[in-house]
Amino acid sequence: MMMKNADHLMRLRRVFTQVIGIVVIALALYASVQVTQPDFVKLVIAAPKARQVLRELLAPDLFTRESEVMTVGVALPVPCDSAPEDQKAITGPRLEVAPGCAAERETVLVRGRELGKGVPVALRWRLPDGNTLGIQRLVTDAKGNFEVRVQVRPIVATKGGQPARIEAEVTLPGGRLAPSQALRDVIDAMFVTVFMALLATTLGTFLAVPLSFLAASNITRRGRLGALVYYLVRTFLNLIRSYEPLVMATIFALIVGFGSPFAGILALVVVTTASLGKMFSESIESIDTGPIEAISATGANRAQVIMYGVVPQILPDFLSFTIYHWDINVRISTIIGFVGGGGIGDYLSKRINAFEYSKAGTALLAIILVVWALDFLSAQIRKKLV
């Protein structure tokens, strides 16, 4: 009768268990919900412009005809006074502002005149710094103009005297194929990214094994100076680990300049360190004691023992983490760069903000590739050094 009671008593325990489970899990995400506040209706309103952003990055700017590109231009001095307003053009391909100069939020209206029947026109402004930011894109008439509103924005402002331009790219009809200038930018910029993460991957790994044998506990924790030196190098390495890449870039990129391949570097160093460092140590901490005991047994010194009893075991595992960390870098060097970190996350990041979603493609693409072969190759070297 008591077996029967105590049972009775353990079936109810993990039921009430059970039920106090799942109302924590109910509560935790109502209070999910409340905090992020996700709207679903605004995603189906949206769902328009999602599309169209879409189309565009799943058709990247890969190649284009062998044509002729013309920008024409006109200064916008804003606010007026600032400085002065270009002559206007009367003939020709031409672009035309009015009024001629505006204050910050106001609205010009653009024309474009004789630019070619039918062609892509590119609007955009050149920023007193030189850098663009994308108005939008159009085409022309049949008569070769278009005609246009634009808002002045307050980042277009005159600044020492230079005015910001408005300016129309056009691309004329041409012939043979070609690849085009986004797709030349992406494999540059594909190129410094993967550089980058090798580059960073070399200093981190030297820095990391040094560090990885005073953070292995069968190495370093014998005596109190050892015990001392394991856990300063332990800690050093765990907080090291505890902030993310993107924070690591922003730092360096306030330091050395943001869209800076240097920042990134100085990033993935300081990253690819603590975690190589981490994972080393405990590749080391694994390490078969057998050989070590039968050379100590020989009369050899500390550095011997680690010489040929510790290396040879743990310098396959050496080699396949940091190649693994490599791979892993590419990758995370394609984000950093949305913070200042260069390479291709920054120049995947301007042409979103430009709004030029299928240059934007173009990088993601490339991303996808790279990030694949260089898994696939990985994979390969590892698979031969088990």
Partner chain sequence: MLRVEHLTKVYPNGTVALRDISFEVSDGEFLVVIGLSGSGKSTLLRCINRLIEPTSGKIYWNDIDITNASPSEVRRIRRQIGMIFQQFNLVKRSSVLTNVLSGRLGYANPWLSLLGVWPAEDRQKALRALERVGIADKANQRADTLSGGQQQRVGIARALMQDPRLLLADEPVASLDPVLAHSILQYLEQLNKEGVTIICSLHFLDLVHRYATRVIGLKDGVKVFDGLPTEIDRARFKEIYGEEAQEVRAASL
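Take the protein just shown as the form predicted on its own and give its structure as the form predicted in complex with its partner chain.
Excluded here are partners and other molecules; the one chain stands alone.
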């Protein structure tokens, strides 16, 4: 009877604990909704607004055609007989105007002929004094023609026997594809970012190696002084690791100036040192002590023991972690640009602020490609090393 009672109590307690747990979680979720005020209705209603942005982001500005520009024109004496009309061309790209002359405020019909299929045309007046006056932009039809009615305004009147002309500037396709300005800028910025990450990783690694030995319990934690150094270095590494690179970059940007890669490099160096220092020290702590014992037993000195017994064991790990961290640093440095760290992130944030989403799209595409390529590359190298 006693046993049964105790059993019953136990089960009751477990149920009670579970209920309390569920209530606590529910309260925490309720509190987080209250604090963050998510508005899902707004998200759905506003979604179409993002469409234009998304469309531009997904159509990155990569290439431009090196276009050829052709201009055809026809004179239009205003009023009639103020100047001779042009000889009418019969074939080839040409403009025709009907009637061949007009009075002010009349309307004439302008036809473009054989200009190329579906090409953009900028139609304009060439005034007698050489200035231009835009009429409208249009696109030729499937036969390469267009027709448009144009009103003759007083400003186009013949001056000094010189008639105004109607000109069509036709942008012909067929030019070579060339990288757009945006693409060239993005590639430049990407180089900055990748080298920024490389430099930061290198510096960070140099700082991390000595710190990692100090933070490895099997190397340093001997005696009172050793233990003190061990805990100090460990705490130091953990402390810096708790700051996001973004925060770090902001602080450094305040010191050395916004938009310079140097701020980003400094932030990355600190982050890399902390994180590699920790990873290296763990690698050192996990080495096999057998070979160290064996090499000490041959009469080798301390440096020889480290070179022959320790280094071969940790080198692949160290290289692998370093390459991995370069990969991480490229990823971080794309973001760091947003807070003034320079490189591709800087370019991206500027394009977004200027609403140039297709250029931002170019940057995004470049980031995706480079991160993917580095990820792949570092995985391949690390596979070889381990």
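Just so it is clear, the structure is predicted and the values come from calculations on it, not from any experiment. Positions refer to the first chain, counted from 1. Each form is matched to the other, and the largest set of C-alpha atoms that superpose within 1.5 Å is called the rigid core.
Chemist: Against the rigid core, is the Cα displacement of Tyr308 between the two forms at least 2 Å?
Modeler: The answer is yes, as the C-alpha of Tyr308 shifts between the two forms by 2 Å or more after core alignment.
Chemist: Once both forms sit on the same rigid core, is the C-alpha displacement of Arg113 at or above 2 Å between the two forms?
Modeler: Yes; that C-alpha moves by at least 2 Å between the two forms.
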